[in-house]
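Starting off, we have a lone chain in the form predicted on its own, written out as structure tokens.
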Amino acid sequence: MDSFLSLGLSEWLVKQCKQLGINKPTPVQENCVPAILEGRDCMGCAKTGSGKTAAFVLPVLQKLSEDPYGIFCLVLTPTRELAYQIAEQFRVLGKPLGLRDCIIVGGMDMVTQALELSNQPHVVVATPGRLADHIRSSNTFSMSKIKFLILDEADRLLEQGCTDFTKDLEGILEILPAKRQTLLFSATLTDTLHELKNIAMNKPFFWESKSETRTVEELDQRYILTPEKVKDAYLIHLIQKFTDEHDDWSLIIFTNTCKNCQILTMMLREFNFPTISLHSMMKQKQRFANLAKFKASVYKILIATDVAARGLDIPTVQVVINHNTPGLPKIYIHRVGRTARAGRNGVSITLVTQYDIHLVHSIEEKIQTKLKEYPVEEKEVHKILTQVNVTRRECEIVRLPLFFTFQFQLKKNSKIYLQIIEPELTAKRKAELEKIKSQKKKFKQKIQENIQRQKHRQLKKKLTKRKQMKRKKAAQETA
């Protein structure tokens, strides 16, 4: 199909797309948009950067323009940053409608969010945890007339792991109407999503990208085999090389923990690289500010944990470096998907240690592509090795404790703020704590009672045995 008009979209939406430089529908849009406009439930699985967000935003806006009311659409997503990005796309494409949107994520003021919900926005974009909190604590808004429920990055929302959304999703689904359209989108298809095909009720439409490879063709995927202790020196060498050769390129470096993320940020700053970090230990306002600075190219290097691995679309990102080899192939797919988006080119480099070779094999098997070795000048790496190791140790011993002390102080201050500004919330928390304590006391009492009963039974048994022994002796003596 050559244009969006042939998909059944209105002229005003096609004009909005053209103004944003979106002239042709991508395969996921071409297949999913007509099915959604027909009123069918939809499950779409396509590569990262293939236009999945627009595939559900466009038909929702079309339906909203026919019968505008609030709350019309609920979008659930696993990360806060992705929630803001989706809301921005709704806002830009729905500008002629005067679209009202509301973002409900953790780390922000609940009272302000509750007021926004009570104003009946057309679209609510939320993370499940915070929305479930609002449902439990407030009755100022209703979602009983919702037309669309959208799960973006559905595999992450529905999987059970360290951050399990199951209970929150159950609470949300209870208040939603049974008659609605349910749309699921993701870049990676899991067994859970396969099972969910039977949940969709309205003539479910399923579409998956038919390409053999799970990553885009424009992405140049490389690896560097390095000993664990030399990994940081290779990283510094790579960053130096890319910044010298390409001034306008932005880099994202993914690592596995918040601690590593902060250490690498401090270390790169010591080497005078314009670096900024993004991880869950940071305050939400700081996370948004850092991401905005990176998008605006104020800082060219972003070091992040997997909170930045899903959905984020930053056109200037040309290189993704995996400081650690991801444990799951789907995490790798989402990480490297931050570059080579929407037909652009990009490079991904994974630092592979002697312990990670089996992980690389599983990644290659999943993506149906062999990673190529990235050429590195070993002599240049050896020159900076000692300096890099010394700098890292200094950051670990001196700078990192100071950072985490400051974070702890912020948390203490936030508790004081809650006590002064939001006494109702603290009262609720205290009441919940008291309930938990009372339950624990009851449990302990039950255990003690059971122990006492057991002791009493044992004593009874001993006494009966003694009595029996005495009777036997008395009987023997009389005999």
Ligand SMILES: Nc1ncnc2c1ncn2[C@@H]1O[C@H](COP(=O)(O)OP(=O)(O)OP(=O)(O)O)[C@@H](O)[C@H]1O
Second form
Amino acid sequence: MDSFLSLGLSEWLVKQCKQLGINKPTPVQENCVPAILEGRDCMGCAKTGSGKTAAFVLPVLQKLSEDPYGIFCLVLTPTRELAYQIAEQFRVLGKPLGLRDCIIVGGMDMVTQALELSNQPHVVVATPGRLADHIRSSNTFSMSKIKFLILDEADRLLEQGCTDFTKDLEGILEILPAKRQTLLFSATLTDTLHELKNIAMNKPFFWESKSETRTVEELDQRYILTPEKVKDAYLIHLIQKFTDEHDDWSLIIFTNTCKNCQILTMMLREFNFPTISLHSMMKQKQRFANLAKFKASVYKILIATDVAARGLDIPTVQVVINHNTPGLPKIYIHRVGRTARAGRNGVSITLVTQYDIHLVHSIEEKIQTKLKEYPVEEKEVHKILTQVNVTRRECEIVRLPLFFTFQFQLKKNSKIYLQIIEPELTAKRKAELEKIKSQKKKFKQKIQENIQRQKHRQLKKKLTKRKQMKRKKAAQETA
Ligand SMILES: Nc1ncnc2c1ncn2[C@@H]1O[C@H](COP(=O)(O)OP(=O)(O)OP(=O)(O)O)[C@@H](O)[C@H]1O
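For comparison with the form predicted on its own, produce the structure of the form predicted in complex with the ligand.
Complete assembly follows, chain above in first position.
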């Protein structure tokens, strides 16, 4: 089967696909679209960048065109940025239908959202927390007639990680009709299969891409073994190398905390790399603005926490660097999946310290692929080591606290501020500042002493010269 028409989609939809360069169905689309059109629940597990979004958007649009009403479909997704991306796919592919969509995510104005919900959009794309808030606080919309519930990144929505969606999901499921189609998609669906089967109720069609590996062949997966203290120098070296060699490449660097994300961004900017960040402590508008600038290649380097690990589809991303080795193989799979999408090539490099070797082993076991060592010229890294470490220290103790106080208008003793800066860092900062001050003082003293000594020497020289001249003159006179 090599055309969308033969999957049961209408001509207008196939035409829309063509306009987006979507000509031939990918395996996940080829298998899931007919099952969804038949009215079955569906669970689709396919590698990152393999077109899972269109695999659910297309059949929903087909069904919507046959019987258009609002609210027809609800899509839930774990991150706000992903919600906008999915809504965009619905909007572009559903343009001939005059599709009305509505995005319900945290960090944006609730009143505007409530108004949009009450206008009965065809499709609602939401993050669970904010939608649950709307369900609790307003009765101006109804989801009792929805035909489709879609859980994108379904395993993330159902796992009890640092953001636990399960309570909000329960609240949402309560207001949805039992008679509906439920569609679940993710690149790592099988890990939470049991919980997912409880949500998809009428004997779901289950499809998983048959492949021994969990990552795509086009991805060149590398690692660099580095002591913790030299990690940043390797990072700077890598970025320098990639930006020197390929001026059209974009890079995503993943790190584990918002604080680290901010420090690395400041550090890279000190080295004049066009860098922008994305993490959950930023204001939502800033998050969207930064992502838009990165997508438009205004900034070529994005430093992000795992808030950007799933789903984001940015074709220019050629390199993913893991500044920390992910603790879970599935996080690794999603992070490196931000490159080598839709058949394109890409490189991922994971910085591995002596403490992370066991994590690499479990990643390799899960993805059924051995990471290869990335060759680095150690000499080049050592050349920049001191400069990199001094810059990081400066960012940590001076720039970061300033950034959080001014950018977020946090009071210096507020809980959130202390959470970011950490008490021991505040003490460390004080001690370091004292040290720098006294070093500066000593340095100044030394310079002063040197100048004095030099002046003294010059004066002495002058005096001796004068004495010699006098003596010479006296000698001439007596002669
Ligand atoms: N049939 C197709 N032919 C060519 N390109 C396609 C096809 N279907 C989707 N694409 C494109 O492939 C890219 C990746 O698709 P998508 O974002 O849906 O991947 P995904 O499987 O959801 O990945 P992830 O697991 O990372 O979320 C998108 O840019 C999309 O437009």
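Note that the rigid core is defined as the largest set of C-alphas that superpose within 1.5 Å between two forms. Computed from a predicted structure; not experimentally measured. Positions refer to the first chain, counted from 1.
Relative to the superposed rigid core, the position of the CA of E449 differs between these two forms by 2 Å or more.
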